[in-house]
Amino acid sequence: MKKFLCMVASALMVISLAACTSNKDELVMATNAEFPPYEYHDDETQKIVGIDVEICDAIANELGRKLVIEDMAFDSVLTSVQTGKADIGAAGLTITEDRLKNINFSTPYATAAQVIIVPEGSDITTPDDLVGKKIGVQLGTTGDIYAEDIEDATLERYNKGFEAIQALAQGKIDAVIIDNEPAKVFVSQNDGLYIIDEAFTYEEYAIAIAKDNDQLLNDVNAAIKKLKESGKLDEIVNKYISADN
């Protein structure tokens, strides 16, 4: 019986062990790669790039491991963080009071708004003007959070910003709400549809870990500051972001 169970030890010692190399040589980030230019699928590469992606990767070579990207749907990113599925969760996450209560965030590494995208020859002008109106928000957003507060507003719910965007091209919805970087993606590639000039709202984002893995916030907390500090970080937004959008 002895002998057995010192098998039995050994077997988990070696689980555990590998485990924690697996844990230790690769840093799992989260995704939903359906947000240009912080996370999206490159129609020639088929690879998922963006932001997100190459500050991830600059976090995880600092780290000394290797990223690896899984993609899913946007309102299961923290879920995965929060189970442990995955280290890391970035998707052009904001940081709120209601997400911080189950899960930790880094410094953040850039700032947004919420837009209002609406077609050509809408009256709505400013976000008063949501009043009452069929707006389209992606699943779990803080565009979909917020916008719970519009008053007598109707919320049609998508998985995919540009299925939204897709709503309202074809007058289902009367406005969406979304990020300003993706909602200047979604408008120079759908025509009669523009961005109003009032933000909707203003907010930071962040990388997602889980609450009990302080050691990780850490260590990503400080190679945020090594990429800013170094100007790495400006460099890979101002890839993607131009001075002039």
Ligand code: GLN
Second form
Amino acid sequence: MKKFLCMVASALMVISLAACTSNKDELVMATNAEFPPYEYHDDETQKIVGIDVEICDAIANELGRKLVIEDMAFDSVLTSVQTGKADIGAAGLTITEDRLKNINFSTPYATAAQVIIVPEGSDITTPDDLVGKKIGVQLGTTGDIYAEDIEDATLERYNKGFEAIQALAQGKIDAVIIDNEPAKVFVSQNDGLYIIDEAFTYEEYAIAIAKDNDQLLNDVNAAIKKLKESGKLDEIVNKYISADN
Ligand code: GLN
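Complement to the form predicted alone: the form predicted in complex with the ligand:
Time for the whole complex; same chain goes first.
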């Protein structure tokens, strides 16, 4: 009897999980639209645009589904994919060993780095100089995770990358560790800040998909392969990132 009840309970769980996921006409993308040029609100239209949005839109097209974007805090993106509230997570997500324990990642679609932003005149010129400093990071990002290993450093965690940049511009912290492309955008908007030459880490971005969803993983990987081969992926990236910056 106990075994039977267990079976019923697990069957119900599967049904309710399935009910959370979007219908098959839609591809629900969880993101955090605070990460230019990958996902951000367009100044004029306020619509969410960016490299990830266009890549996922192209993937949705390949799958014959309509892309639906769910904007949320960065540290909710992976959970919403794990729990089936979203089909995919696309938020400049770095593949890490730790994340792979709970979620699958597609084949990578971009390379990235965590870089260090400092104010002009700073004595921080290499990653080693971060020892003992006050460092701003975005909550739950790889910058946050890896900065934890810096000796005697104090971490200030912000919900949005640009909030960390503001704190740096106001002299509240000594440095910010953040992904290279948003770093370039934020520095271009703030006089007196610059990115030091040596990166903190090198990483790869991929799309997050729930562990049990092998079909979707295969479909997304096939779509990414097609986008790479046709040149469409480069076309999207080049639209947002110019070769000379
Ligand atoms: N690449 C970083 C990570 O995956 C940051 C991503 C982001 O802030 N959107 O943790």
